[in-house]
Structures are given as structure tokens and as C-alpha cells.
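Just one chain is shown here, as C-alpha cells, and it is the form predicted alone.
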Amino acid sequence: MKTTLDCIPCFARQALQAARFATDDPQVQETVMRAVLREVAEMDMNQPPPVMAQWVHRRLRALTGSPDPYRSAKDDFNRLALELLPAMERQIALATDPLALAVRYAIAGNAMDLGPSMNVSVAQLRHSIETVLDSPFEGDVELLRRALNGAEHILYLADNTGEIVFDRLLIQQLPPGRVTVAVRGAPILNDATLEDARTAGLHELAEVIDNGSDAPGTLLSDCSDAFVTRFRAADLIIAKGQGNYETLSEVAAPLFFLLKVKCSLVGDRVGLSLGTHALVAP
């Protein structure tokens, strides 16, 4: 998915929010914003939006001297999700269609995203889970079910912290022994890394790897050779979140995207309104 002119004000807004989140120093905030505005003026619009986000956060980490400015928020999200997990597991155990409900919970967890907004509250997250069956949903779970039945090598591309705990619910419904979970290779926003995967207990359910990249998505050109080999070998890929959609929607691969539509440009592309919980099939 290419960057558009409508992405530019969003880059500036996200950069300012991120700078204020990472540091109280107005001098550093101004330096970040001036650097971002210069970079945006020269950026390659054929690249997907996460390329710019990756540059912004690399710059932010360098200027603040913090390798993981969102660590505290990430820990909070993981802790909250783990508190909510037992109740969701009970609901899935009672469901007539556990896979369908697990898909809905996994997408609901995508609300734990500091990319679009730094103001995600605990109340909002609880509401997202409690109202999951009342939220607008679009997608063909049966198509995913058929794909799962024939898949030998399933690659699950995780997205954010907290959300990665909810991914447990769906991974538990996938064919055992066939799933590899991939997380980011280094801190970026509140995206999940290996540390978060272990906190969520994903290593108890599947092999967990990192993709070797610090982009808030899956830029294959920026990922490790080992990850790309796994990606190419997979006969089913489940990709969580908008960042993965923005970076992989034009890649020829057996992809199913699970996301909450938070951007009107993504919504226009998939033909869905803002706030929709979506399972986007190939």
C-alpha cells in the first residue's frame, strides 16, 4: 500500500504525539518535528506508510537515548490483557464456534495500538472486549477455516503488546505443531517483541521468532533472511493489524489479515467503515 498525500498530516500528528510521549524536553520535541518535516518533504511516496513511522521512531530513540520509550505502556497493556484472558478463555470454551469467537477476540485486541493515538485508555480496551460480539464484523471465517484445514506451515504475524495475549486465543484454535509466531525484531511503538511473546506465553503454544526488523509492519526488504525464508515457505499467513496490511497487501502470498479499521484510507481500500473488525481474505 503506497503512501498518499493524506498520510502526510497523519505523519506529523503521530510524530508530535510520539515525541511528547517519549520526552518532556521541548527542545527534543522540536528537533524531532523539524527532522520529520524535512524527511516527509523528500520521502518516496511509493513506499508504504510504516516506512516513515520506522524512520520517525529510530530518530526519536536516538534523540532521547531510550531504546524502548514505550516499555512502560507495553507492560501495562500486557498486564491488562492477561487479567482479561481467563474470562475470554471461558467464553470460547462455551462457544458453539470457538474459532469464530477467537477470531473476533483477536481482532478486538487490535485496539491496543498507540500508532493512531496515544490516548488508548483501559476503559476503552475493556469496552472493546466486552462488546466484541456487538461490534461490526466483516469477513469469511469459513474461508479461513478451510485454509487452516489444508495448511501445513502456518505463519502468524503478531502486532501489538496486550493484543498478543489475545492472539493466544486464536493460536489455540489452530492446528497444533504447525504454527510459527513472528514478532518485531526490535522495539517500535508498542509493537510486540520476543520479550512480550514470552510474557504472553506464546512460546508454550508455538515456535516464536522475530522478523529482524524494527518497522511497525512487515517490510520484507528490511526483514532478516531467516524470517523471509519462513515467510516464503508458509502456505498460510495470518497477519494482524493495519501496519501488516499496509506493508503486505500488495505481496503475493496466502495472506489473511485480521484488523480493526482505524484509518479511512485503509477503510477505503478494503471497502469498510472506520471501527469495523475485519477478516480480509486474499
Second form
Protein chains: 2
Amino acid sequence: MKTTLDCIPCFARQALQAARFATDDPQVQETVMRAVLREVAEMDMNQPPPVMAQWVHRRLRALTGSPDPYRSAKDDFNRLALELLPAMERQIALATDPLALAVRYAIAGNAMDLGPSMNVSVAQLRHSIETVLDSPFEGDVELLRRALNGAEHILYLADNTGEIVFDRLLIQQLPPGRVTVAVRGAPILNDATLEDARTAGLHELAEVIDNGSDAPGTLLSDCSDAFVTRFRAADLIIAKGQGNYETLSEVAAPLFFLLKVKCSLVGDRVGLSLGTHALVAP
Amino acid sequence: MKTTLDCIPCFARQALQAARFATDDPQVQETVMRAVLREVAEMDMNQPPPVMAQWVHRRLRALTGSPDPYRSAKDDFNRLALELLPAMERQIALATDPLALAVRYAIAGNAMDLGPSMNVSVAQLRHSIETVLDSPFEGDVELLRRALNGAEHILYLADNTGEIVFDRLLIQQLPPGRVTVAVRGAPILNDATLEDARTAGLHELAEVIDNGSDAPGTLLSDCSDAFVTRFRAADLIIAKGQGNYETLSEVAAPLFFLLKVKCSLVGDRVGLSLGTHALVAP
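Mind sharing the form predicted in complex with another copy of the chain? What's above is the form predicted alone.
In what comes next, the whole complex appears, and the chain from above leads the way.
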């Protein structure tokens, strides 16, 4: 998905939010904003939007000297999600269609995202879990169920911290021994890395790898060879979140996207309105 | 009022709206956006925000070759306001306090502004006129009434087209023969120029001058000497709209600002919430 002119004000807004999140120093914030503006002025609009977010956050980490400014927020998201986990596990144990409910929870977890907006409250998230079956959902779980039958190499591309705990519920519904979970290769925003996959207990359920990249999405050109080999070998890929959609929607691969629509341009692209919980099949 | 980091995403958003308003050519829109980003990256944040808007619109006019891209929108605003005028005149004729009601109408007219947002519908505007006395208002009209007694040289700084028709109602309540109305010196956004003052019939009520500047506010350093002389000689200045507030709030002069609060930073500055109709006295 290419970058559009509409992304530009959004880059500026997100960069300012990120700068204020990463540092209280107004001088550093201003330096970041000026650098971002210079970079966006010259950017290649054929690249997907996460390329700019990757650049912004690299610059932010360099200017603040903080290698992982979101670490404490990420811990909060994981802790919150782990608190909510047992109740969701109970609901899935009682469900007539555990896979379908696990898909819904996995998408609900995608609300824990500091990219599009910094405002995800515990109360909002708890509410979105409690009302998950009432939230607008589009997609055909049967397509996923059918694709899972016979899939030998399932690659699960995680997105955010907290959300990765919810992913546990869905991974438990996938054929054991056939799933590899991939996380980001280095800290970027509140996205999940290997540390978070371990916190979520995913290593007990599947092989966990990282993709070698610090982009908030899956830029294959920026990923490690080892990851790309796995990606190409997979016969089913479940990709979580908008960042993965923006970077992979034009890649020829057996991709199922699970995401909450948080941006109207992504919404236009998938034909769904803002806030929709979506399973986008190939 | 200085520019803040919060202004930056807003500059980008407004520039994109303006570029799309002025041309359908996506190449020109992209060129404008890249130029704006480069300019904002280097801007002097000690300048008030209208300096950047002035730059953006100059660039837009140069790149599109259109000296007045908002002319047709401006005509629409004037026409709409002239339609609404007789009903407001009747209300003022019946009012126990005509000055107070004229102040309210003059501020309600400030909703006709394509700067902060491109979305001002006829229906919204009609509604805001019909419910003007119910809309949140802050300010002490008595302070203005007292200042008007004894004021010999009253300068009225107009803001937008359409709005300038509403200003007619307030100018009719001011001491005859003592009022000079000043408009922008050249087209900028949907701001009023001499042509619009004539359309509103202001030349029948007062002397009308222009300020010699194409900034969407009153940047004294950019105004003509003739205007600045009038400004300095005035013993009462009524300044309409946020652009005039942003450029004059730190100028030592007998200023009364009449505006609708459309930006949270201006709101913080005057201590009022978004949407408030305000008379800000010296």
C-alpha cells in the first residue's frame, strides 16, 4: 500500500505524539519534528506508510538516546492483557466455535496500538473485550478454517504488545507443531519483540522467531534472510494489524489479515469503515 | 501568539485541504505538500501561525497560477450571508439591546472560515444564526459599550467573506462617522478584501481601507504604512477572528477581539473551550 498525501498530516501528528511520549525536552521534540518534516518532504511515496514510521522512531531513539522508549508502556499492555486472559480462556472453553471466538479476541487485541493514537485506556480495552461479539466484524472465518486444514507451515505475524497475549488464544486453536510466530526484530513503537512473545508464553505453543527488522509492519526488503525464507515457505500466513496490512497487502502470498480498521485509507482499501474488526482473506 | 509544535500537524492538514481546494492535479498537490514541509521544517516558531498560512497560500497561488482560488467560495459565502441578513436586521430592530445582539451575530458570522476546516455547511450556518443566543458566549459587552463612548477613531478589522456581511450589523451600531473598516490587502483563503466589503455595502456605512497584506491576520510588519498609521491612531480597535487574535494578541493597542474559538491552543490562551463565541476585552 503506497503512501498518500493524506498520510502526511498523520505522520506529523504521530511524530509529535511519539516525540512527546519519548521525551519531555521541548528542544528534542522540536528537533525531531523538524527532522521528520525534512524527511517527509523528500520521501518516496511509493513506499508503504510504515517506512516513515520506522524512520521517525529510529530518529527518535537516536535523539533521545533511549533504545526502547515504549518499554514501560509495553509492559503495561502485556500485564493488562494477561489479566484479561483467564476470562477469555473460559469463554473459549465454553464456545460452540472456539476458533471463531479466538479470531474475534485476537482482533480485539489489536486495539492496543500506540501508532494511530496514544489514547487506549484500560477501561476502553476491557469494554472492547466484554463486548467483542457485539463489535462490528467483517470476514469469513470459514475461509480461514478451510485454509488451516492441510496447512503444514503456518506463519503467524504478531503486531503489538498486549495484543500478543490475545494471539495466544488463537494460536492455541491452530494445528499444534505447525505454527511459527514472528515478531519484530527490534523495538519499534509498542510492537511486540521476542521478549514479549516470551511474556505471553508463546514459546510454549509454537516456535518463535523475529523478522530482523525494526519497521512497524513487515517490509520484506528490510527483514532477515532467515525470516524471508520462512515467509516464502509458509502455506498460510496470519498477519495481525494495519502495519502488516500496509506492508504486505500487495505481496503475493497466502495471507489472512486480522485487524481493527484504524485509518480511513486502510478502510477504503478493504472496503470497511473505521473501527471494524476485520478478517481479510486472500 | 507564537507557533507551537501542535501547529505543525495542523499546518500539514490545512495545506492539504487548501491544495485540494485550489487544484485537482495530484502532482501540484504533492509539490505543494513537499514545499510546505520544507518550509515548516525551517520556520521561525516565534512567528504567529498565520505567517505559515500566508506562505502556504502564496505558494499555492504561484503553483496553480490562480491568483484567487477561493473567489467562487467567497462569493457563495457573501451570497449566503446576504440572504440571512434581513432576518437578522429584523431581530436587531426588535432587540432591547441591539449592540449586544449585533455583537453576537458578528461573532456567529466568524463560523464562515475555510482556514481551520473546509466544512462549513449552509445548514450549519443557518442553524448557528437561528440559535445564536443559545450558543456559548463569553465576554462583557458593557466593556465594549463603555469603550465606544468617547472613541473618536474606531478601526474595525474584518476577517472573512460572508462574515463581513454580518459585520455590517455591528458597524451600524457604532457611532457614525468614526469607523474605518480594514480588510486584507490581497486574496488569502476566504478572507474578505475590498471587493467583499463593497458587496457587503460597508462603503455606505464607513470608510473602507485595506491593510496592504496578504496574511490571514494582521501582521503589522507586513501591512502598509498607511494602515499602520491608522492602527496606531485608533483609540478603539475591533478585531474579528482567530487570525487577527493570533497576530495581534501581544500588540499593545486598545483591542477588542470578537471570535469563535476554533483551535484548542487559542482556546487555552483565552481560557475558553472550543466553539465558544468570545468577546475578549483588553
